[in-house]
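Below you'll find only one chain, the form predicted alone, shown as structure tokens.
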Amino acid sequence: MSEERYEYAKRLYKRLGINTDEVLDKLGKVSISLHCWQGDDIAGFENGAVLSGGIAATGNYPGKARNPEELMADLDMALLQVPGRHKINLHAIYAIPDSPVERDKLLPEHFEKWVQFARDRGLGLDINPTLFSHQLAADGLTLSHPDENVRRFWIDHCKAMRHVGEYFGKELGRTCVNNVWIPDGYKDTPADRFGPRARLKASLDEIFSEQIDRKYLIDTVESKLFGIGVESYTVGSHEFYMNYAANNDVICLLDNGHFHPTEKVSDKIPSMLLFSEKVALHISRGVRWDSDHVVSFDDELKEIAKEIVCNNALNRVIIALDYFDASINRVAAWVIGMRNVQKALLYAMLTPHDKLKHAQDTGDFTRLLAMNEELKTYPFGDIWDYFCESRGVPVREDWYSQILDYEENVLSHR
């Protein structure tokens, strides 16, 4: 039935000049980085460290992963519901050493099990140094800390993770993205805003001083508006990282939960693309603040996808997810977010952007509005159903029954 509906939808979109077969081929090649930390509330494998640094996972839904084996099994179940071949995004705290290793001493060998996991499934791996939930980040400062010894620990940790990322790229044949995010800031109005940022700049300069082939590793830096305990001042602001990236051959990463609620990441993407080779995204859903809700197929997600697609930037925008919701089934949260990002990209690919741009450039705003409104009722869902069916994953809500079976037979026994 979905093939019959697809053929009808295909004919309708052809009238708009869109070849849906080509669209689905293109969508099938888009790789999204799935964040491992949704599966265990970003606890990691470091002796159950308590979350700190503005990080908080709310809820206590049963069945969270407690060890590498459970986390990998949950990732397997999630990816069975998602079309395509993607990547897994790791934090440093997900290293799997034989005995405890401090973060500044982590080596590629401590991630060998993840490389084997990814290789067996045709996946890629990304990495993030973990600059939170540690005794040396207890006061909310890391790379900008006034104590040189504290800064040295975190600098060495970030250096170590770049080598881990290079190892991922070489072993898996897919470029690894290494993303630096820090929790640094102050709860109340600071006496000195310049000094901490000067220290952060110096720390980053040392971290990125070693040249690593971009075939294997791409470095990104991620800003934040504020965090719990650092409400008045964030060292790594958007302005800081945007300028740092522009001057230091690294990539600026935009998390759509890390801005004022009236700001839209979708509006920032085309501006960044004018001046940057690449732009990186952490797609989340902030509700009033950076609350990391599961990604929804909402207007902003569709606008983000539109800006990527209509600017021919699928090979220039690096897409990853970043949220952690412990109030619902964690595996389902992965599936919902991944499928929604793919839906948004498909929706954008099924839009006749050239026709809409022409209407705008010729001042035909009546036609522009009329076309945009009519497109909303085109049979996009039939194209999505066929994409899922043709890629061997469940159609529509059928995936949820598999997650419920997994919950009953696996998660409920943890």
Ligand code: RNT
The other form holds:
Amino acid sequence: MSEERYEYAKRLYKRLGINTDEVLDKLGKVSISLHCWQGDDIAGFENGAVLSGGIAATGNYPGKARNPEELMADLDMALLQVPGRHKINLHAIYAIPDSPVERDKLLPEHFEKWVQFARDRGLGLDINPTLFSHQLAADGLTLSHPDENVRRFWIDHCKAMRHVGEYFGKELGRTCVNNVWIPDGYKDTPADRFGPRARLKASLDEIFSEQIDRKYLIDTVESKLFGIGVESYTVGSHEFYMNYAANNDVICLLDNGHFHPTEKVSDKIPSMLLFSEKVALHISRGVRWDSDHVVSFDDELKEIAKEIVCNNALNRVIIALDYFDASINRVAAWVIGMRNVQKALLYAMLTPHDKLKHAQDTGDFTRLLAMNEELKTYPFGDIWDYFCESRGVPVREDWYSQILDYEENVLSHR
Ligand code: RNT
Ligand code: ZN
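With the form predicted alone in hand, show me what the form predicted in complex with this ligand looks like.
Entire complex below, previous chain first.
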């Protein structure tokens, strides 16, 4: 069905110098890390701790995953609606040990079931130490805590998780990304801004001191502007981590919900690419104070994709999703975000960058604006439909009826 429309659209894009067959080939190879925590509102399998760390999933849509089996089944259902081969992003609290294990004692074997899951499906795995939802993070401080014993626990946890990540990389033959995000900060104006950052720096130095083959594990550090309850000061700010990454063998992770509302991650990407080999992203959607709405196919997402694609940086920008919406069907939330990131990448690939760049460099801004506006009504959707159809996933909103069936037959019985 969509083939006819594709052939027509293909000719239009060809006139712009774009080979859509090549584009689809390229798009099919882009791997996105799907965050497991959208499936259960970041609850994890430890049973007990409530979500903390200045983040919150709001809403109580029925059917959330309550155990590993349910979460895996939900992930399967989501991935059926998404073209391509991707990765699953795990957090330490999603370990599956036979009996409870403290976070600083977690071992690769506690994640064996995830490796099995990933291997059976040709997926990769990424990991995050969990430095929240725990009694030793109850005051909102972890790696920057003034108490050395608290810092020790979290340092050991982060070290343990690097070994888990190395194991993922070795077992699955795909480099694992280990991302450190901490909630540390203060609600009100701190007396000392320097001390906590000095302690965080020392903690990170110890965590990353062990050399692990970059073939298996890449370390990223994620900054943030503020969180609920930590409005005045965040230890792990963007300046802190950008400098830390520049001086150490780790990579900056930019979450586009973690900056001032008018500050754009799309604009940061080219600057980062000039100075470091790689940059990592948590693609999210900020709405006022919140940074975790389901990713929409909006202007900023398109700009982010443009900076990745037109700077030829698909191999240098590590793409992961990060949001948690508990007010809608959680499986649908995954599908919407994944498909939107792919659409944005496709949209960027269908843009004649050379022509637009030429207009900019020759000062022909009228042509630039005219072209950019006309491109918006090119038959991008026909290319997207064909991509879905040719990769064996539902075309357009057809995926939604599958999710509705799943909701009726599975989710509603939980
Ligand atoms: C929080 C950070 C962080 C978390 C996940 C659960 O503001 O974005 O990435 O969302 O680790
Ligand atoms: Zn994030």
